[in-house]
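Listed next as structure tokens is one chain, alone, in the form predicted alone.
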Amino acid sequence: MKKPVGEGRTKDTGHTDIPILRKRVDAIDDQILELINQRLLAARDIGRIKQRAGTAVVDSRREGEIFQRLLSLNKGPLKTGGLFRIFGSTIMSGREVQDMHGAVEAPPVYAIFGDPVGHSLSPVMHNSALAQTGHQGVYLAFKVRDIAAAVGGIRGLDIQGVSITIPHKVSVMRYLDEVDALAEEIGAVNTIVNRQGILHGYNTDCPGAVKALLEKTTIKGKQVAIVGAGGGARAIGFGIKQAEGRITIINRSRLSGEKLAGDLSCDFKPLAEVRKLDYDIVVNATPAGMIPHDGSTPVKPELLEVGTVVMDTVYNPLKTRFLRDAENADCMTIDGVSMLVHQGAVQFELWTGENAPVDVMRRAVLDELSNC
């Protein structure tokens, strides 16, 4: 009889004994390979009836419903990014043998675009909503210095949708064939939808910044104020406009500060001027904090006010400088997570036509980041 996966562990010693694990990790795999085999023959079996009785044989809501129970089965050290990509490509062997007569066709490919791109959170954050709500594509990051040609690669290699990054969010708009009045009033694009060759653009930091905020607060009618004057700022702030919030520009430089001022129609005010953020909401959009600078923060901590929502979109760090000031100052926080992730759903919603699985893309970068 086999022993049970698992069991023979041994303390450790100070002394691991390599090959008497390595004898342990070959015995377990050996029952993977028995146990996976068994499945497939199982599902080889219920899709055999399926096409007898007529019926569909992949069925989506099923496999939705098993990740959900083995994410909640799931005790050990399996990332939820790792959990879906091993289910994930069993559940795409399942749906190849189910299908005999070879009708399943090549996944779907998504990518995000950027220099530097190995850091995102995006891959694991996408692969593990599309494996959840039964889409058999795959997400794809490529490092993109050359965004013509990259633009050029998604009509050839008909890759059905991408995320842009820095540095490409503005220079990318000039290759699309359409873009989304939104993306166009804030001059930025982080989202290609490709519809059979012609490529949408749109801008999903927008809606994605207010959504975070919405989970804890109210926007119409509050005193916001933005810290930066870049694009992220920029996108943020027609969001917060939108929204019917009344928004200050906080930046360190004049010049740019007044710049995106003027476009809101709102205030500006120098960061050096500032003595109090006797505001409602305050919002980093700048890098500020963000590993490996981790130490930095954009406002002094003396500036908060009791009772401010204080928003980051930095994500990593999780909890920022900034964020951990404002908890001392009594502040309710928003971590730059949340931003990550409501802006992620939205584009997800445009590729796929189906909600986004918020929470599941949430706890993917969650565990993502537990080890950073």
Ligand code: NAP
The other form holds:
Amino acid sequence: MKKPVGEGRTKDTGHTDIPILRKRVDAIDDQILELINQRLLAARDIGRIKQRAGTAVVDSRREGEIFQRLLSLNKGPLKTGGLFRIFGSTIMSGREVQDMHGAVEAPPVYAIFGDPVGHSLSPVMHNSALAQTGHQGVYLAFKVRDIAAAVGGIRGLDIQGVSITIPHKVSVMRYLDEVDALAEEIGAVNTIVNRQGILHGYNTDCPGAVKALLEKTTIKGKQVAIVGAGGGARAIGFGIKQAEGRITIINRSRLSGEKLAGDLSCDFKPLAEVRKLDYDIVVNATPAGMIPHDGSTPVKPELLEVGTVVMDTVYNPLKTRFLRDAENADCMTIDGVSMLVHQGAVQFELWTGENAPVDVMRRAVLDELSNC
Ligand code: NAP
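Next up, can you give the form predicted in complex with the named molecule of this protein, since the form predicted alone came first?
To see the whole picture, the full complex is given below, headed by that same chain.
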């Protein structure tokens, strides 16, 4: 008879069947429950001492230290996002037993609206950042088809901040109360901040791309080629223009390429006519190379020149074919996770007013992308 999926010998433990493994899981759960209760009793005692001394129950700095210590200890298959989820809940339970008078309120809600949104890395990135900084809050993903109704939901549910992704970055703008001047110029919003019911729109892809580049190079006066002319290329283009880079838009189709180049007052070259990429910086702002098309690349490897700084906006896979070709051509490379994390960090700062824990956000995203 055919065995059910998952049954049989496992390589990791050497146990032979599911019932034995399940007994082991049950025994571990018993221990975890006992330990959590012991932890909560200790937290309650700390709470009583704090209340007698008149000090605040919530200590964000201490919570941040707990996460740092746990992150440095974690050597197993538990990913950074999972670690923040599990210990974030444990710490929230600790807050509840410390504060018997109900001063701990329901946490603020943050969200991402998009379609599709199931594989978004933003929840793990932002929930890790919220937990690490001790900022109360939960970040949820919503598959949104009707963006007008969803924006109504921000007001109705008092959602504090929202990330906007494909396909709503342009259409969302007309439902907001205020749109930041840069987002207006770019023509796309990827971030909403709810300030006392007034919804403000921003574009953080733009500063996110610039920050990712500035980690490795300077931009002022540099020759920068942006391959692509879609929404991502627009945001990156306006950022590089602000940072005083000298841009050339390279695109497959002439119409959209010339339009963006016109808006940025810069040069345009059709992709098919490029014979040499002799620029200081080359950015891929096309989806070429993204899973499942990870064998493709926006430009032929022989066009890449030694010493160029090459940035990809595609982050899945982390090392795209474009970046592998660039490494082989002795270019300096910047992966798409850098831009993702930096645009997320700007969102976090807009929402919370606090510095974003960029390293933790990066680690959470990288862990999520890894297969372990
Ligand atoms: P988009 O608006 O659909 O634009 C796509 C652009 O890529 C168009 O200019 C298109 O050229 C070009 N293109 C598409 N497939 C191509 C191919 N196989 N070869 C050459 N050119 C191709 O998309 P988008 O919103 O700008 O997004 C582009 C990429 O940026 C996506 O991979 C997205 O994930 C990434 N992105 C990353 C971040 C981040 O934080 N890392 C943020 C934003 C966007 P035509 O004009 O000829 O169609």
